[in-house]
Amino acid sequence: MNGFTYHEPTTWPAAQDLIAREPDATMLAGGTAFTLLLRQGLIRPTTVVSLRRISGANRILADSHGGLWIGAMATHSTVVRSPEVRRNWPEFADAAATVATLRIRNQATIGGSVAHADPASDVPVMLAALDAQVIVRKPNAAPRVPIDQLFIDTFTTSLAPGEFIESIQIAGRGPNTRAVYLKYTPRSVDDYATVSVAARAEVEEGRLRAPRIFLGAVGGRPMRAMSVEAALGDGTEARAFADAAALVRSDIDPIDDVRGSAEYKREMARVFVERALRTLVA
């Protein structure tokens, strides 16, 4: 393993700073993909500037219309156990719960997982799902992107060198608004995800309207249910349900692996969708 120089800055500013003066370093949150990336030879940094000492970089705040913000390096538990996540986004919270075993939720960080960008993670397609913006933390400008503009394909986002993550948004809810998010698991519960669906939409007299539906683990990020969303329309009822579930077939690329070959995920892919659209009108 080859040795490398170590940085912890303490301010935003001073991990730009150390970003602009080298622009091969690696940026370091968790540190759960980092280390086993490092492990197996993938990743030889020579350089690596940890976020984890940044001041308030793992804050969570809710503002007075329900909105979230959350610092990159605030842990899937502490998503899981924050009052304010519970109060305002309390699908979001059960999503992070179900990210691998505890030992790696107190470590692994939102932020963390964003940037990663692996598509059978469970996080990055919850927040797709509530369509969530990334700041980015780049030289004289922070700007919002939309999370799902982010993910380009496995492991790959459009951040640019010297570009990292500062904090993730996501707006407060209207009071019909309900989320979901389902994870088929074979082997393990703590297992990566065979197939995985976030749905959110807004619920009126058992109808839905405006859904927005991502997978996850069926492509190489985020997929998004675009056949499934325009067959159910605006104020789509729960008959209809499974004929615009049979349309994600064509919205999503899963290959053949270890967790069930590519029609087996996509006949996943179905029954779940259905099961997260009638969860929401539940």
Ligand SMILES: Cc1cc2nc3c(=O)[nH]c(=O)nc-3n(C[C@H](O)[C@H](O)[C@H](O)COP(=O)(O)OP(=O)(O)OC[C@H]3O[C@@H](n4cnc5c(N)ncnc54)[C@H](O)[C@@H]3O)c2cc1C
Given for the second form:
Amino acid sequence: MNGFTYHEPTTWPAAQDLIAREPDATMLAGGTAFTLLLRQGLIRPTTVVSLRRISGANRILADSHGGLWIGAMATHSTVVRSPEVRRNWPEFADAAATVATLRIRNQATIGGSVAHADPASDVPVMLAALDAQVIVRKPNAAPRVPIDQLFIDTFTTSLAPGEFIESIQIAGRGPNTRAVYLKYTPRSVDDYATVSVAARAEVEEGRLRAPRIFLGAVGGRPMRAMSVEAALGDGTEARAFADAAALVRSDIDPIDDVRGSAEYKREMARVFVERALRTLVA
Amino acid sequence: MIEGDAATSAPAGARTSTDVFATPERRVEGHGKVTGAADFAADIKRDGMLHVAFVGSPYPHALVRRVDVSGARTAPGVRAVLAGADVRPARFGRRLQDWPVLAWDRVRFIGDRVAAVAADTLEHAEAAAALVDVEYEEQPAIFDAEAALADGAPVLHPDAADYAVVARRGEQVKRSPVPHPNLQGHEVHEHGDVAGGFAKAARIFEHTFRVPPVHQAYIEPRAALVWIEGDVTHVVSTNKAPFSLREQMAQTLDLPAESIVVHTPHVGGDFGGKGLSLDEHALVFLARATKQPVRSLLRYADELQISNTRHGAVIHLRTGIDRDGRITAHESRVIFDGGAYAAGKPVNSLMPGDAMLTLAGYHVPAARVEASAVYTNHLPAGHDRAPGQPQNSFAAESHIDLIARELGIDPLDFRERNAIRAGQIDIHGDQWHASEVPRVLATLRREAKWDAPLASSHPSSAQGRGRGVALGVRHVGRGKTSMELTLGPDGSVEVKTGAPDQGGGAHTMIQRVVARELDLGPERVRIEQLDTATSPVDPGVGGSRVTPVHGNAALDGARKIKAALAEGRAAPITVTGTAEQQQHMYGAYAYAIEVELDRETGAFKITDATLVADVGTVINPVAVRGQLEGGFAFGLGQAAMEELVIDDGRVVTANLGDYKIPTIGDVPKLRLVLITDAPGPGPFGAKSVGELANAAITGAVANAVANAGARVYSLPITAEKVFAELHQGHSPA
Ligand SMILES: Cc1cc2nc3c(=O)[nH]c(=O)nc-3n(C[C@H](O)[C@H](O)[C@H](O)COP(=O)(O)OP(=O)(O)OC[C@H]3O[C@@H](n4cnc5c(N)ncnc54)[C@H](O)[C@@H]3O)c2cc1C
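Next up, can you give the form predicted in complex with the named molecule of this protein, since the form predicted alone came first?
Then the entire complex follows, led off by the chain already shown.
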């Protein structure tokens, strides 16, 4: 482990100035991924900018339309406990609660999870299904990026050097909006997903409209189940779910690893997509 | 006497209502551990201490052509760099010394060490290690234990004839000849009329099972610190058997044993793995070269990649059954993957201790058992909680269940019918003089409500249910030791022992045995652990030995103090308590498990679990419960999730995120029923429990899952394997 210069700015503009001066700086949020990368020698930072002292960076706010504004430094535990999240998007709190153990959730941030872009992570998949927008800080601008466009590949986002995540926004829901996050961890309750499914749709009288389905751990990024969404069309009834779910095979690209073979993950993607759809209309 | 969950233990022969054994124990070392005051090996530091990094082989099998350490020697902060040529011919091992301290001519697994660096900081040492330039010539590697025994298989240890065998209690031992050069150990046992037994069988059943290597997953990684003072080499080690380490190092380094002093602080978990020490030997060479103290800490990633794992195994079983459903003959062939070195095995057979126990707790009138431990280019295998049993028990208890179900006999009935009874002989051909096996099974039937119908699931539902049973036995340990007891003028007692406490509660057990015999409060008995220079010789912790052997030595000492007082002697009184326990005896236990199976995914959940265990007199009630519940959780990991995945010699599961062990959320509630009135050879009728209950759980889970619809013949029983069984044709097997 080599030494590095360490900064703890206290405001976003200060952080931005620092990062503009040191475009190679590595950002540090909760440090759960950072520390592992460092210890395994996968990163050798010379400058580290910690975001932990930036005031207000971990805040969660609700807007008047039932939407949420989640500061990048909000931890998974903060999300799980937040009354605003519980009121507006309890399903998002449920997804955050599936991450690891309390010790990790108390430390790991939402911004860190998104920026880390591990395709087996939970929160990014759910945020994708909820059409979240990422507020990116870059010199002289703060663009909003649809989260689906942020994820490129395993551990790779569209953020350029010097850009960082300030917050994440989720728009409010309609009266008939349903959402669900299912995480399948057959080895242990504390594990990364073998496969996970986040789904959202408008549901009326048992019929499902405008579905958005993303899967985790079955490709280099949260994988959108386009074929399933297309087959479901508008106003699909539950008896068509199994056939639609079976199409997920062609939407994903899993690999063999210790959490299952690629083939098993394809089978489980089908099972859990169908279960997610059934949960939406239940 | 049978004790259920709520009962507190009142041991057999309790004399008074205020018996010390009846009170839950307070651990001797508990306060130090919970306050952080207790020292573990990594906490011990010396002035001027150097830090060590090793260079490991990237190849599973290669000849070492050239090691160039010149770049590393001149790197900043570096004090010494050694390669194989500097330590040759030093090899280490617990019995057979076949593991080079640093390889000089050949590497046999990925991570096998070829050079070591001592430097002012770990960062310096690691940076320098990266500069060591090694030229290898790759050789064909063996990853399959059965293939290692083929004619013409590459011979991994051409110099085996030169290997030393560590003397046993001063006596030279010779290695038994093996029929193939890639065998570490090989034994055949036969008793009774095997051919005749199979000839008179009404049915013969044959099955093959596979068990992967797993890691002990203790919480404390290995640490070592070595310094030399005059002629004396001091070694601080995580080792649980300091005197054995002293003998091994004496052999490796060609030093008199008395010139080595092993200090063992608290050991943070062992589970069989902490009998082997790795770094200590190279540290001695580095300490000599630098004239400074040197220390090393193993990272957990290295623990998983280079330390001694449990042996993976392939187990072939064949059993004949007569018309009455009784075993007539049994034949088995067990092949253990011993990895690159046999160094991790302390027993003369050079196999896991219970390598030959391919049916446990049954009457076996005739048997032929053949077991082998084989050299491969995997990381070395060694000992792990009840060595040999988890592999054999999974196979045997699955096999017994398959037979029972095939014969249409209830699996518990079938076990009761074949359970060993007093006067009958077991798989080793040994006669049992007493057996608690039938009572354990009868108790299980009642406590687990075995005869009540399973809550059935809706036929169209995705959920299936199943119930499984498994039987196990474990020997009560044998061996001898001594310790010194002093009765002080204030009436308190001090016990000096060389036995470390690896977390099992050995010191507390000693304290309570002495307290009970002398009618003292336990707090008036102090335990002091000495190093190997000052302690009486001690065999260390292992082999289910501590309570029956160390406990009896403590009792002997206490009795000697009593006798001295009776003779009118006044304190201080110092005596030596000794014990030798050679009685062959077993503790028995059985599990009943219920599972709920998700047929769409293959995932299962344990919904009910009962363990009946024959434990003898309970000395430490909290520790007995902890060992049994811990053994259950430990075995559950191996039943359902643990596997050290090795791909072309490389450990894939090299961190505890990929190598999963159970968290508390994965462990279901266990109904624990103790049988305490069948006395064992330990003090006051105690037996051993540390390795009693971790093996058979795998079979019980396999049998429950089979009962729910899917028989899996290999560990771990993953959802994916269950799914493949349920949906054969759909899914790759
Ligand atoms: C034992 C363990 C178990 C885990 N299990 C799970 C699990 O089950 N499910 C799951 O989803 N995840 C799991 N994780 C991963 C965990 O969720 C991530 O490590 C965490 O969310 C990362 O957040 P952090 O705040 O710790 O980020 P850090 O480790 O501080 O940073 C991670 C990366 O993101 C960058 N970064 C951080 N913040 C920003 C920002 N605001 N803008 C731009 N870049 C930034 C950093 O530079 C770094 O590259 C687990 C992690 C551990 C250690």
